[in-house]
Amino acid sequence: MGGSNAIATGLSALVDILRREKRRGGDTIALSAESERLLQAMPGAFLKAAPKAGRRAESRPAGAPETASTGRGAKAAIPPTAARSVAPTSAAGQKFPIPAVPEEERDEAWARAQLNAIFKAVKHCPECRGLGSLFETVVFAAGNPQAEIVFVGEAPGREEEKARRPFVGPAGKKLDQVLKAMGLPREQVYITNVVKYRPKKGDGRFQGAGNRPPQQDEMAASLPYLRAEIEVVRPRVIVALGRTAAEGLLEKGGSLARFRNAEHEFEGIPVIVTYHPSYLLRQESEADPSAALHAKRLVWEDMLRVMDRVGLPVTAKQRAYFL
C-alpha cells in the first residue's frame, strides 16, 4: 500500500510540474525540494509495487488514461478527472455545464470564456437572491484564470461591493503586501470569495459601511459556483483566508488551529487554510506588537508551504522572514 501510495503521489507531482511548463511555454523545469524527492522515491515504490513472480505488466492496461503532449516532445499522463464534464448542481437541482475539451485547447482565452459564463450564471443565482439575506451585487473574481494559486476569501464588503472587486480594501492591501513578500503580483494569482454578494446585516437598510460574514445557507447556495471556478482554473493549491472561508469551502466547522494544522483538499487540489488578512490587521491595532508579529510568521509560515507546493523559489532571507 505504501509503494502505491508513492507511486501515485509522485505521478501526480510530475503530471502537475508538466502542466504548469507547458503553460507557461518555458524550457526548464523547477522542482521544490518536495516534489524532487517524491520523484526519487517512485522508483522504489515500483520495485516494491511490482509483481514478484516474474509477471509483466502491460505497457497500456485498459483503461489507462490516454497521454496529452507537453508541447515540448515530452507526454504526461492525464488523470481521468482531466477532461471530464463538469455541471455543479446549485441547491435546487439548477446545472450549468463546463464542457469537456482537450487539454490543449484549455487555454486562457477558454478559461476567460467560462468563467465569463459562470459570472452569468452568478448573477441570476436564484438560490442566492432568494435568501434574501444577500445585497444585490455581484463581486466576482479577478486575476490569472490560469493561476496556479488561488486565494479564496468569505464574502465582499463594502469597499468590494462598490468596486465590484475582491480584496479592494484595508484587508486587500494587506494581502498585496503578502504577495509581494511572496515575490507575486496580484495578477499572476486568481482571488475570489466563497459568497460573490455582500452579506445584509438585517433587511440591510441600515447598515452603512458595515459588514458580517456570511452564513452556512449563504455558503452552501454559492459554493457550486466556486467549485465550478475551481474545475476552470485547476490551480495547484486553494488559500482559504480565514475560519469562515475554510468552513464554507471545505463544508466542516472547525476552529481556525484546527484548520491551519490539518490536511485538506477541495475537488482533489490541497488546500492550506491560513489566517485573514483582516485579523492582521486587528492584530496591528493591538497595543502588544509581539502578537502581531507572532500573527505575521504564522501567516508567512503558511505562504512558505504555498510557495513549497509550487514549485517558487524561495531564499534563505524569506526563509527568516518575520522571525
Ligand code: URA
Contents of the next structure:
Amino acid sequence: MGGSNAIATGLSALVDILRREKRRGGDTIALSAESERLLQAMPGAFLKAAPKAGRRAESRPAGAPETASTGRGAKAAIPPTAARSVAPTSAAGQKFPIPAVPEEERDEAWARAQLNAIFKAVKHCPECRGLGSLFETVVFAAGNPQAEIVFVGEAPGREEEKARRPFVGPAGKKLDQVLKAMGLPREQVYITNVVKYRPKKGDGRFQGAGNRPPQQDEMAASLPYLRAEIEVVRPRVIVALGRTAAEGLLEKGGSLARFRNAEHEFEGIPVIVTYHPSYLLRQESEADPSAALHAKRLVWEDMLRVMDRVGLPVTAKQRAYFL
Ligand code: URA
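What's the form predicted in complex with this ligand like, now that we've got the form predicted alone?
Every chain and every other molecule in the complex is listed next, the one we just looked at coming first.
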C-alpha cells in the first residue's frame, strides 16, 4: 500500500472512531502512547490536516447544563493524563449552515439563538409554501435546545396549529404519558416535526378539525430545517414517532415493523423508530384491550432502548412495566 493510501486508511479509521465516540456521547478519546507515536510519525501533509490537540470533541457544548436525570452528569470524565482531546470533523454541508464557533461558545443561549434563526427561516420556506398544500401557520419545535433526546413527529394537526406548539392535542397528551413513564419532564427533551405546517386536505377550505399525514414532497421541502435543528441541538438519540416521520427523516420508505427492527442514523446520530402516539390512542379505542397493551409494550421496549442509549437510569419497576 502506498504512503497516501496508508494515510487515507488511517484517517478513515480515526474518523470512524470519532464518529462512534460522538454517537456514544463522548467528549474526548483516549490515545495510547503507541497511537500517539503513530500519529506523530504521519507525514507532514496529514499532520497539517489533523485537528489541533487541546480542543474538545464535538459531541457536547462545554458550557451545556448537566442534567443528572438524563445521565449527562453521570458520564465518567476521562482523566487528562490518559486522554488527548481530538477536535471534531466539521458539520455536513447544509442549507442552513450552522456558524462554526468554538465549542465553548455553543452554550444554551447560542443554541436558542440558532433555533430562533431557523424558526424565522422556516416562516418563509419558499419550497414549502410553493407547494400550496400546507396551511400558513408555522408550528416550530418546543423544549430543551440542548436536549439529549429529540422526538420527531410528522406534522402539526389542528390543535397544534391553534396553539402554535407541537404535540399539544390528544397525541401530545399520550406522548406526555410516555415521557412521564420515562421520568422525563417535557422541558427536558426537544419535540419537533418533520413538517412545520399543518397539511391541507384538498384546498383546506372545508377541512374543519380533520388532519392528514404529510406527503413525501412536503417532507422533502421541510427536511433541511429539521437537519439544521438537529445540528444545533446535537442530541444523543432521535426518536422518530411513526412510519411517516421515519420516512421523512430517513428519506426512505418502509413499514413501521421494518423500521423498528433496524438500526438507523441521521447525521451520525442514532435514530430509534417507534409507533406514533396516535397509534396508541387508536389501539386504546379498539374493542380488544390486548391489542392496546401489545402496542404499549412495543413502545415501551423502544423507550427502554432510548433510555439505555442516553444512560438514563432505569428502575426495576420501569424495566418490568408491561411484563
Ligand atoms: N402529530 C404529529 O406528528 N405532530 C404533532 O405535532 C401533533 C400530532
